[in-house]
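Here you get one chain, nothing else, as structure tokens; it is the form predicted alone.
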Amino acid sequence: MTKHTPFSVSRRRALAGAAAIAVAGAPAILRAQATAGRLVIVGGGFGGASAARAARERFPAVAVTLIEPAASFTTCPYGNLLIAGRYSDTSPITFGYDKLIARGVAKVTDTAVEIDSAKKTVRTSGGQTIAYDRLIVSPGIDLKWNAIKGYDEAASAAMPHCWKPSLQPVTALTDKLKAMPDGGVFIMSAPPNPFRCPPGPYERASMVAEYFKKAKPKSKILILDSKDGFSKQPLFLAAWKQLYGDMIEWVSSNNEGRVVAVDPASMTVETEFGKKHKGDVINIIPPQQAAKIARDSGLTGGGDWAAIDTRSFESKAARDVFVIGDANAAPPMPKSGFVANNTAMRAVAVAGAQMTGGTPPKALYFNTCYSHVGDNYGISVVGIYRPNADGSKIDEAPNSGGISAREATADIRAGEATYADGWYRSITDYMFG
């Protein structure tokens, strides 16, 4: 079987193209020149980092500023590949900001604690106190623990979510696929809308059958699930089915799918009828939530999103205050590592014309999402999508979009596993690069 790997770390370097150089060779330069006004950020995964990158180049006249606590971040998307065994580690889906620092971006190594919308400040949990002009909120999701009875920070040892890398790592759940007998039972339990990444507990479940295939033959995945259907599911279940045989086993909400409580000392979920199952490992993916500092700093208003203004993403909530990523309310848009950069881009153009007088573009929002689900085999769903006139809701372009055929050749699978490779290496050399 061949050895799929993502990337090389030396293809990313050389990929960041002449741009990248002549911004790198004078930050100061750059930080001397921002005298338009200050773009702080807070969070730096897919939509803080592609936003500090974006205002960077765009309005250089701008100081942008990004409060992250981490000094590296390890990527939601490609993740799931570790556990095929496609590489052996998480250093090839790990990345550090010292490019973003030198294109003139000053990075605050601190967690942000409070956003006071009427003062204008950040405050970190260090005791620093930043000031903006704009400010952008990109941090993420928070798990809902105990939304499923006995499900809390501490049962997640036991029974590993690995949906937050800064929680917890994939390694926690590959390590004890590794340890699991062959003819083992492998139960996961899928989250209900909305929830961060729609296809990833299915792409999820397509690596460790990948996995199983190849080291433990004879075992078993049994999917609980809290919905009625999922993204791309007529592609996932015919590829199961092809490339896995009966080794899957998906079970809708509507017969009895949706975990309800866990026990993790006998190693079991329960139902919602009351219908109990064992399993040797078992992933828990938890209804989710905006990160903390989101609903600490009422984005939210009391709910589990922030509310924007689809034009923009400017938060209704507080002004000059703008919500990317997957921390905001934005169906039919999926919270997804492709949206979280397309929504940075709006959300920079719009605060960079605010704060040096110019015109935004026109708003159009793009989405592709694309899964791996076996060597070689990949797939994939793609939207367009406008706000509305009034920036009360988004709608899906008419007649664009779709998803993979269901009638494709193995040349076309194995292009599109080719393609997602491609756009991981483009989105992670944009941000990181």
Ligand SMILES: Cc1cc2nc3c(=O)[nH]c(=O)nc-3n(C[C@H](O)[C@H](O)[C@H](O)COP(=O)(O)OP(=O)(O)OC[C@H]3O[C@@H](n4cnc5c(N)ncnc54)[C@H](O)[C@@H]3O)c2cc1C
Second form
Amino acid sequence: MTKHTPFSVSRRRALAGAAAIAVAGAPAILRAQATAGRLVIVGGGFGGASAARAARERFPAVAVTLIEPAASFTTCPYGNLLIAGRYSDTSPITFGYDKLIARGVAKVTDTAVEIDSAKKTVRTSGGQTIAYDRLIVSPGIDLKWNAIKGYDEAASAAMPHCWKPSLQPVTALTDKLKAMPDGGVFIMSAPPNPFRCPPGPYERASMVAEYFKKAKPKSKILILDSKDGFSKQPLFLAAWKQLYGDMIEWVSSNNEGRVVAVDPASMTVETEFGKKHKGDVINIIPPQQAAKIARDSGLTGGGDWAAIDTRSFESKAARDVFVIGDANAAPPMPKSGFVANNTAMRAVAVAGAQMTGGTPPKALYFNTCYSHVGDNYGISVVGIYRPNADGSKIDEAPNSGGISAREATADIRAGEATYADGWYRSITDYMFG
Amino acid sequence: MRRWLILVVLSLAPVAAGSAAAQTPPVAANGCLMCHGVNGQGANGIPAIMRVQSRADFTATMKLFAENKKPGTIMGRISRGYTDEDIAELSAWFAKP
Ligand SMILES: Cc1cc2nc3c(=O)[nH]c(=O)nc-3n(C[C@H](O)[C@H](O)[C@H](O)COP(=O)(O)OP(=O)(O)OC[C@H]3O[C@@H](n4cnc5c(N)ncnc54)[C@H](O)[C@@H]3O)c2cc1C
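With the form predicted alone done, generate the form predicted together with the ligand in the same format.
Following is the full complex, with the preceding chain placed first.
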């Protein structure tokens, strides 16, 4: 039946050739046919880039425009690994938009400054007005300057946050750590909930410890926290003891951990009841809010985060506008790249169905956050979620998800570190590959 | 066990027919792809799952993970979050036709 005669081989080649021609011709044809509606996306990060790809693949008749001021995107995830010295610069974690553009996404390299949800247009700082049928907003976060007294953008030069790569690359921190003498003190101020990447500060402290253990073993790490608990806490605390002895000290909010003021001149931070701590390198991760465009266009209703219908991620404040990623409030889901990606798929499914006259499928949300704690040592947290019937909340699927086993072999921890790399490769491949 | 398998096979039949031409993965697969690769081809030690197992084996594997009867780092926590209907859709998308 599957005899390879010369005839069948050449016939197969001819067919393959025809297919290649059809594919090569496709983008132009698709663009010409993209008349089912105009989907505009604000922000080309985890939510926006994922939405752009999903929309092109799943609704080829919809025209997709991506508004993003930067020419490339440096991820927050895996930035902490630079601190441990696992990469020497940000090039392995920086991606261009060329593949998305090749998929037929029209990129507008500009900043959105106004959303007019009555006229259904977005205005950019360069003066363009872009009309939409459906709008997906995924602009990420802004830092709340002066929420900690004295901590403004100028102070962040001396005491970096490195929580938003477009504002301050993670190298601002690695440079200071490299310059620090052995025996120095690294202080981190961890933010109150909700904030971008709940396990992120603790992964970062771990990566600082990995670096100190190799290069500056007499140094100390002090985490001053605005919370009384944190993501994957038992796993982090046990791993820190095992890998780094007593190098890392974590101080909870109720043990006077909450930083309320900073003084960059004397490199000190002050906690709630007046206690002062001096550090050699200080990382302030301040309280956060939805990015400016979401606040300015009324999507946050004067609050910090955009309210959404949990079934669709449609804004509660504006029709035909979806808010995904860190900028919305969608508890108990974390503000993670994975959630931004996963809810991008949901927003696209609903917006695409609305524009093309289909019915969106059921809603189901997924998150995994891996953290690197040390060399060959990874841990994770999983959550699977469904919206409730009236779109007012999100429930975690019972008996599922949760954190890695508390007792595990070195092989399992090493496996998770390896699989974390696999996750990073797959998700960035989806967004930018 | 055998009766359970027959039930699964029967319940898969309509899903399989319906999704044969579908371009869009089922909702439940969106999360899987961000680890197992955009086409389920695997990534950095995370195994390939696209067209690797038969439908019956794929479904059985997910159930073994859910019951902690198959060792792993993460799939137990993941598989317990999906309903039988979700697993049937996943199987129709990932398993061998
Ligand atoms: C140290 C650290 C580690 C992390 N590790 C992980 C991890 O391991 N796993 C994980 O899942 N998540 C992780 N995260 C969280 C993840 O980075 C965020 O949750 C994710 O980036 C949110 O996606 P987003 O689309 O909301 O925002 P972003 O990814 O920040 O994208 C927002 C984009 O919008 C653009 N933008 C903003 N305003 C405008 C405007 N007005 N007009 C046009 N464009 C605009 C910005 O330039 C930016 O490109 C980590 C975060 C940090 C800080």
